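Have a look below at one chain only, the form predicted alone, in structure tokens format.
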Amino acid sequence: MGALIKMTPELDLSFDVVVIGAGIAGLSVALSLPPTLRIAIISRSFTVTSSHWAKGGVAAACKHGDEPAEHLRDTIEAGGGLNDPDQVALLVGAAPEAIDFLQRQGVDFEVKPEREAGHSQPRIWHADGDATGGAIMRALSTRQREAPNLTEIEGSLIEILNDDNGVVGIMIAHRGSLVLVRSPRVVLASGGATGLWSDHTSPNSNLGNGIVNAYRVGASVADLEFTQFHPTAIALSTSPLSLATEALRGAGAWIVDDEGKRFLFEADPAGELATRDKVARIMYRHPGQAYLDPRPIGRENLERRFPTFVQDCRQRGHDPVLHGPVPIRPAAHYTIGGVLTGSYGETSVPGLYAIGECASTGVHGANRLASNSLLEGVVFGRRAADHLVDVSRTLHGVYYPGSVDLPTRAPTRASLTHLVDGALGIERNASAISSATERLVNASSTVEMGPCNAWELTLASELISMMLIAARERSGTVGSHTRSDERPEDPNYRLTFVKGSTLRREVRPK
């Protein structure tokens, strides 16, 4: 038994544009289009987003020394060689352009780029110490402020709306009723699903609706059985965890255990500067608690450039300083698969993008290279914005509901979460996989939540099936992807979700 909830028919609202999500990916495609465009950005919070907590930097060959064909290498090599070489190819590419956009939107960098694990060269760009998803958020929304053709609408996403010749535009949940949006073209910028887990470093809400709705009337999803664990997580809370930005390796921080020891170095040869499924494979594996410890960066340099660490930890009642060694564990961190899309966010449903965390670029491959995911926001928010000013799309007439019927009951989040951390963590086997798919056919949902809940949960309960079957069928080892009881196999294929056929495995392009 459901729940009809009310429209608001009072509210007239059409757009040229709706970009959903208020991160770095959909502001930089807001900030991309015509001023003459009008466009409504909506979004659950315009202060909280992952691009917010991002302490890393953004990755980019600007430098004589290195150059993007060096970056395109360290990529593929993180990304377990599961990478669309031309898609990484167009990201490196137009890395130094990206750097150039974020500084004309008001970023104002650091003088020289640094180094963190994965890569070959120093190319990570820093704003604002180790906040520098802070420091790019505060300019592009200042930007976003000031542009007249924008406007925001805080709401969630309930349901993407679409007839036979694409979308027409969506459905949010708005002040307590639903709200029709109307739009010819929708950009997904949703995030992605990591909220999933019990041990996260996203937004709580981050629990991939967009992806699922997106799924929903068409677009196909892919690489949903690749989730990346950050390592470095604060051990020092609950989630939302945060991060010990993987440059505090890079200016030479140990990962150590009980006894101090730096145990990396006994399963990869580049220790702390490993990629982050590796260190977080050898952390999960390894016995009793491992720690951070800052101490060889010297006081000075710790505080001096990283003084959002410092800051959290004392917050949570652990000064580096004073202290050294902090508690760590992995935790998920970014969801690499997602809706799959073309060179231009483009999807298989005509008006509608995905761009950042809740596309499937094929990018990142298995595991994504650290400091590329604020790269990416940029580069294809950029290209979408080029994209769909081109391709001309007129709206027809929208039904307009009267009510919406929706669930009131649904698995509920704990229950959820229990699964995923079960079988879906940094080690995966066949045994807990079918365990799961089972427990989450069978879920109870005897306890009555509001609808929007549910139908969060719902969508949730959707994307954790279509993340089992993928895990179970990749049974081998590879990347992010870890199986303790993996069958040797040649892992280069896709595994793709496509509404109302089975599921597909295509081979990647090389």
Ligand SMILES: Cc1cc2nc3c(=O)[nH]c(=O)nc-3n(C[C@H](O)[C@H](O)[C@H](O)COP(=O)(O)OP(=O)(O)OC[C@H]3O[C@@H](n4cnc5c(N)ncnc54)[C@H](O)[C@@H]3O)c2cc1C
Given for the second form:
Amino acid sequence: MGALIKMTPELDLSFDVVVIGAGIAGLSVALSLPPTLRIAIISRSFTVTSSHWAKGGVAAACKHGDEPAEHLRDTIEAGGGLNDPDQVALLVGAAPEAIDFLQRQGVDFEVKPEREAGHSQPRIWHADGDATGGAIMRALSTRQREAPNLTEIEGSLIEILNDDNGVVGIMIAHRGSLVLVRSPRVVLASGGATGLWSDHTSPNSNLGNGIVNAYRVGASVADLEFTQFHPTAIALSTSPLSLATEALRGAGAWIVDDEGKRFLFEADPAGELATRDKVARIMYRHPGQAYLDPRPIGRENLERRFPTFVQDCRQRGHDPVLHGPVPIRPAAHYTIGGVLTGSYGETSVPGLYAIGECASTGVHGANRLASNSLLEGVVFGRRAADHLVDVSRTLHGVYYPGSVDLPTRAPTRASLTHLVDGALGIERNASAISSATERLVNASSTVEMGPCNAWELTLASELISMMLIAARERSGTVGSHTRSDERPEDPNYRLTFVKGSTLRREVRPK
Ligand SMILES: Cc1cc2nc3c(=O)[nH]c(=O)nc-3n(C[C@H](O)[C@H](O)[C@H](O)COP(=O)(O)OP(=O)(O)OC[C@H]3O[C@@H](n4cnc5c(N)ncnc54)[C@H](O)[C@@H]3O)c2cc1C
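If the structure you just shared is the form predicted alone, then what does the corresponding form predicted in complex with the named molecule look like?
Following is the full complex, with the preceding chain placed first.
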């Protein structure tokens, strides 16, 4: 049984472009479009996004002695060779311009870039020490509020609407009503899905609903088996877990066990400077509690360069300056797969774009290199803006559903989390995946709840089912996807879902 919800006609809205999401990707596209366009930015939140919480920084090879070609090499090395090399070349080539764009919006980057794990050069640009995301979002939000052509609407995406010619708008839940927002161009910038795991670093609302909505109107989605687990989430609270930025390891912090031993070197010669996937896997396999020991950085340096880390720990009852090692554990951190896009963020549905963490541009391969994500949001946001203005699209006819049918039963969030933790954690295997797949089918429509809540969890279940298929099909270990029952065949494909069918798309071998 579903709930038939009446539309609110007096709130029927119309815009040249609709952007869903107010993180770095959404605001970069909105601020890069011509001021003559009427643009709606629709988001669940304008202040709580992964972008606001980003700590490390933005990667860009724009200092003497570093080259985009080296940034490209590091990105593909970290991605296990499954990256799309043309897309990576676009990303790293446009990185200096992205930094320039952010500076023009008012971001005050520090004078010298720093080095981080996986990067062969110091190329991570910080602002406000280890609160770079907050500094960037303050600047972008100020610009957004100053722009008279940008309208801010708080709301949740319910559905993307399309006809035979492509998108025609979206349906949102807004202050207890359903509202139709018409537009010939819809940009999805709704972030990732890491809130599906019990241990995560992103806002709890990151459930990947945007990705499923795009799939439901025919967009292809890809690489859903790849979720990055960050090794150094601070284990002093429940989720969302605060993050000990990668830059701490870059600055010299150690990862140690209960006895103070730096155990990473037993498995990887790069030790603390190995990429996230490797460090997370080694920690997962090492018995006992792991700690981040910041003392090698030095007290003065720690307080000056990592004030957010120090404050986060102190707020949770542990002073890292006075007492040293901080308990850490890996947590779901970044959704690598998503809506499959071309080099301008365009999807397979005319008028629908996807940018930022909800997109699968192919730049990250099987494991994202640190600090490439904020960069991706800006670079592909700006490219999507260029494409949007070049492609003319108009709406024909006036589609107006008088009411919408939403479910009122769905699995509970706790049951979904439990299932995801068991089958889609750092190490996966066929038997856990197939038992989770069965349980997911049986869990559908189990609990009575409000229609918007039920819809959100129904979409989350659909995403989990696609993630399970992707994880089952990739029988080898690569990047962030570790199969404990590894069969080493077919390591070199990307799995692409097209509505109604599943197909494999070959990429170039390593
Ligand atoms: C703690 C932390 C630290 C990080 N540090 C770094 C770093 O140092 N460098 C780096 O490059 N990357 C970092 N990352 C990753 C990076 O921050 C994100 O990948 C990036 O900010 C994603 O940007 P986005 O604009 O795509 O999405 P987000 O910033 O997640 O924004 C998504 C937006 O969509 C809205 N939304 C979501 N679902 C819906 C819906 N159904 N309806 C309407 N609106 C919706 C949200 O409210 C939000 O406004 C970090 C991530 C975390 C969590």
